[in-house]
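Just the one chain here, laid out as structure tokens, in the form predicted on its own.
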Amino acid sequence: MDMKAHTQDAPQRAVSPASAAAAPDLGSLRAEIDRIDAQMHALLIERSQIIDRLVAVKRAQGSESGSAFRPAREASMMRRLVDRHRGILPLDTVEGIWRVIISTFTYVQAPYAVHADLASGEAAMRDASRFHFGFTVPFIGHMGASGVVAAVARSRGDLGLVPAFASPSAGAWWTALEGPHTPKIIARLPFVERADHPAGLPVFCIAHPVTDGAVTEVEAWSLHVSGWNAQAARALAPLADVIAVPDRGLDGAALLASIPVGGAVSLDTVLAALRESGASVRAAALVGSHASRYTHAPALHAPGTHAPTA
């Protein structure tokens, strides 16, 4: 076979040179990013010059007291988050990454501590903490909810983490927010939640109730219930988010009843319905409040897929 023929014969593939052009190389990828790096390092340092002066005028208004965790900001910011995110890189890691951000800054305005209660599970608790707080807030476990009230309430601005869920070794811990210099109840985390969330595990957040920045989309009731029965709970469960731990008598219940604001379910609701199944409220007291709970469903990305719950 003549070779020569062959070759000559062969196909040719020509490059363009505005192909060659359109196709960056390695190093110019990772040159683009450096300069995106670079431009992120640059922003951080331009948002801590702002927290400076932020922190000035507060002092300046002698308005600089407590702890800087403002919950209606944090959950509003968290929604806009998830609801303009797209692309390849995990929701878990933009939110993460936004979550030590504002939470590193809020310590940086305000010097706190974060208690959590161990007993329900110390591993997901302080994946919770973790993934909230960063691991530049200081960490403080406390084996019960009661000794978590306690040092947030000992305490100048610090957070405590308790389950908001019932758990056996907890008991009517929210029976210690009752009063009207104690700490409340001012978030509930995760912010967003998913099926998958890296730190799912429901908490409540509590702490001396914040001068501004409250959230009041979901207050949250302490009740002291008579006559309690399974009918009574059935009557509540699709009013409101309750936790029902026995309470003196052996037909009596503490009650935590999350109840949302400005729709059809108030707190008459609450109360008429546990009437009408034969119990009766002996007390009730306002223990704080929350935003209500916002859903995002990892296989959509379209549009309009994140939906507020409550």
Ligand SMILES: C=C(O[C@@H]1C=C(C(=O)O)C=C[C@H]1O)C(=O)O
Given for the second form:
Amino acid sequence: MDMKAHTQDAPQRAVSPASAAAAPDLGSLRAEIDRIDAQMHALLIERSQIIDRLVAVKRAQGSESGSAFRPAREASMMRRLVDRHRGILPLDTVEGIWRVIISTFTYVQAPYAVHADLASGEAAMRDASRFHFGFTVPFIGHMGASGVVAAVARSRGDLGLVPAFASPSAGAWWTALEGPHTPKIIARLPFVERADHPAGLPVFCIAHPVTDGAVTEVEAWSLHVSGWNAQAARALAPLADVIAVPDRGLDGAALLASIPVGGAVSLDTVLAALRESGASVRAAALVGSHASRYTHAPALHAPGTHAPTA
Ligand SMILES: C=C(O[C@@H]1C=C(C(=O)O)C=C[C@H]1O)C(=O)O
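Form predicted on its own already given; the form predicted together with this ligand follows:
Full assembly next; the chain just shown is listed first.
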């Protein structure tokens, strides 16, 4: 290397002999990065050994069900991850890395596929599925939510993704979750919500009910309502997240109401509000539950970092 030319091109800066001696060169910084990468890889290998032991314990306890997905555990892991994140690596990246780690380790415990309803937009649904479940877990698209529910019902441990918003093409898909021996809503994704989430399509995750590790912070109720009207819709809006679609007969509606457990609003509050608005509820069935929605407020001072706590 021509040191003389290098010295001439370099910006003029006063460098004290002490700091020049302490400044690491690129080679040693890259050696640090290689050391950290090898450690991270070794830790992932160590993680897989723990998962092997966990599978053996679950087998011995008989606590394996169709799917190894444990929504309560995953929701709490994702919240803790987001809360402790620091530094210049964007939160989106950290969240995406851990979604792939967790969902792939779930897959190696018990293989499953993700069935997704593409009818309200393929790109966003594919992004959501790949972000939350990675590329190793097989992805199967369906044109309509009922195909997703049917595929999950037929499977041993597959997951289904259905839009968590009113979608004219989806219809009242949740009515297929009523009754025993049917799949149920077990999660709402993303686990960590924010306005600029890169794969933020709100989706319900459905599966055969998990026998352990279910989370019941928010209950999802399927309501069959007659006399559905604008006043009833307005009365419910401040009380609960509701998806409503017309149901058999012009004045009927099928509702999917998400009601936080132990909060100010109960199912009875919702039913009373419907009655007061001139609507009547013909049937109510619990069709699943999920973790409370958790919103991350982005820090204002730098992307991917958190405001320091006082
Ligand atoms: C490891 C488990 O199984 C699954 C995989 C997880 C993981 O890799 O961290 C977490 C929750 C489960 O969805 C578990 O049940 O704890």
